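There is one chain below, alone, in structure tokens, taken in the form predicted alone.
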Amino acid sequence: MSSPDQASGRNGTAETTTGTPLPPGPSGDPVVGCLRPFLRDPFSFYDDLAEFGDVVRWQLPGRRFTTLFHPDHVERVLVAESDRFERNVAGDFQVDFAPEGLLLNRGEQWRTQRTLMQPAFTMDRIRSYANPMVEYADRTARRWDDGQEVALNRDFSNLTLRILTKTLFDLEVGADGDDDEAVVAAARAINERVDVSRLTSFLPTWIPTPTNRRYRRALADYRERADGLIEERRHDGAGGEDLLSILLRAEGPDGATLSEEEIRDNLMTFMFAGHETTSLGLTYAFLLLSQHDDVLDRLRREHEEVLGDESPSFDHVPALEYTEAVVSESMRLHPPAHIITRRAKEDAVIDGYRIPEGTIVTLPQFRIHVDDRFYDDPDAFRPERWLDGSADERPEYAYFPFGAGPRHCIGMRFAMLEMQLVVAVLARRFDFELLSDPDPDVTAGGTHRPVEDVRVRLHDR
């Protein structure tokens, strides 16, 4: 397939972009552009601008925005040319949770950070945090029960968060089967606070609004919930190669060390971000097995090949090639990170239309996985097409769960492991009957969310 950029010129810059055409696109309304039928239906609404096209210019009050659909303008703007798009979501959406992060922050100080980070996720840490992984796993097949209701998305969240913590931060978070409140509350109010079919993500956080009063609430908590486990570990020795450790002693090339913020924020950034994400690729990859017994099938002969009666292992997963499978399929289909956003730093020339400095620049995953242009009956579940040679047919970032370039999750090796051996533990002892909708209503927030609880009822094998 040629790329649509080599056929427009893709390395048009601010000087060469005069008499450019913009991109095609709806017209809106004209004071509020695009914003009633954007809220009616946010993912509805990315359907309807695909039909003028790969590259798409919509508005809402105070915003403008190109929309791209294809995988080769991904590539571009996240890989060979990210110093031109940069990542400004908190300035595009009002959001102010852990602005000192390694998610919101940018520049040197996301260099810095980002390397100062990268000893925790090296290939023999991952190898570590393995048999964490399987002993949560573990305790919470053993808290279920056959007959039993339960909330996927739920025990989910208490699994990769205690996950998480213990591996990362070598930090007990909360009591088996029992939430860490702050924790979750700040992962909901987030969610709500930009969530984009709420006409108040648009609005500044200062706005007294019932959304706003809860998200201030619950990111007051969080920071308080980050401030004590901090003073927990400074308390006990951060001589450790976990994460938090590494963060309390880093030191940058000059000597600086990393602000109280700086700490905080990054605490806050993993302990969100690092658990919702996989709980939510685990809700909905059980959610997809509960009705594909033939898939469950094909899984769990695979693992009483490789795995025998054996618990699996960071050793058994390079055989668990189905496993995997299924995990990308099911992160196909649910992306738990939907759409990333960039802004143009300057005019840039994308498949012959210019796209103006400080434009936002949407990339949404949920739309391109399912483009039927690279995938074969794309609605449906099929693992297999990850192992029949297909995928090195389509384009490289007609996939991108975890982003793409400098800027891709930090933790893709982990949360592919964490998921993987999860799913190795518990899909060898339950049976999921879905009780739930079996295509849920999910939010348009800061990750693919199930609007309501995603509820099974166990059955012992």
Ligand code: HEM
Contents of the next structure:
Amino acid sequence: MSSPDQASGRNGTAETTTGTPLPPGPSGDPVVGCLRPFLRDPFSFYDDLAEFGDVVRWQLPGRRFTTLFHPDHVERVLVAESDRFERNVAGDFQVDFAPEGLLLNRGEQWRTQRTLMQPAFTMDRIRSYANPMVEYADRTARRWDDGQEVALNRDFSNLTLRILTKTLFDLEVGADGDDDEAVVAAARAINERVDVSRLTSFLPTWIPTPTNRRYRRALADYRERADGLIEERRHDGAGGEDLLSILLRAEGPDGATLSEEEIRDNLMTFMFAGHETTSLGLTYAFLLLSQHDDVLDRLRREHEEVLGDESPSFDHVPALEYTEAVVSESMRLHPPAHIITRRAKEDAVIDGYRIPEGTIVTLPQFRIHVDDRFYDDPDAFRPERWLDGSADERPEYAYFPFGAGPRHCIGMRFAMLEMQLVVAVLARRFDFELLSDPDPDVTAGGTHRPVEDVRVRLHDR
Ligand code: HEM
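In place of the form predicted alone, the structure of the form predicted in complex with this ligand is requested.
Whole complex next, starting from this chain.
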């Protein structure tokens, strides 16, 4: 197989790609392409695609795809040539839940908003989020009882949403332990709406299927919830350093201001993107810890050495190396955002194959993260692999749970800090007896959600 470096790179424009072969791939049905195997099981469909090589072409009705399986391709699409491959989730998958927000917008609007929001994610700001993160994790621990059965995904969703709204928006949602129904229902409906293993996900949102009706209703409630929170903040005064105040004051570098829709859509974007992913990261980390006593023992030894009797804080985090490795390893095996998509804005050539303009390029973390060319014993949960020097030998983009390049996750440092602190608080206090499937089925929606609750029985230590 040719090296990805042999691709024509920036010269791979429409003029020069004529005659360059299209990538190999499954021929599929002449009318519906690969729709049947894809709907049957999108994850094993990707296993089949990988048999064709690192650059694979396939089709669904009305959409042409190319899937890239090599880390060097990830680097080209997301980093080196990010201006030729745009994120177009709204257009490609008819996701319209917050079109004016940072996740879905594009071009100048995206650039202005990203610059505007950056001050909420500087190291100093992130440092100030550590105490509330620990405080809310403590409250979760106090609510949990010896012998109690809990659904980790639900409790972590509650916890991460509360942390997010407190730190980024300086708002409290609901009472301790109560779900914020509007947000939780919206997260579920958005995920269901973009679940590509459902045929209905390929229909426009205005067609009144049950999924679409649920989605529209949940979205309307969610918008109302966001408007209420904005109203609350306006009433209390928007003088703070939190993200919502920044959005309301809209102190762009060149006096940029945001419309009402942009403010609301960003509140909705952050409440969704910032809680659901981190909640899944924690759910999978504890799912794995519940099955690996050796890892849990080493983790606790680190907590004893670094923390002693103290609560974890921002200053402890650099020394919590094994805790970080546990979080990284969980996201390697279960990346909360499991696939990244881009649309080719012009013809490109990758690995000697033509990617025609308009092709949807997919970069599957859930496959690349377990490729045995880059990981020994790839399916094993071995946090040590992040500490034994082997990470330095791997291509940089063999691991990209937060994406890469200009549109990488703005909440990356926030999420890593939060997950490390929550693990440090909870792993010392409880043993986790797994009651549900050790290897749960997951949905192929916007996030890598387990289909069933991940249930454990808690035991005080
Ligand atoms: C484990 C936790 C998280 C994971 C795995 C994750 C993953 C990702 C990924 C893969 C992307 C890039 C998608 C793409 O390139 O198409 C992204 C973007 C984004 N994430 Fe996260 N994320 C996490 C936590 C957070 C948090 C805590 C926040 C908010 C505080 C957040 C807010 C966002 C936003 C707003 C974007 C869009 C950025 C842009 O386009 O400029 N995420 N995330």
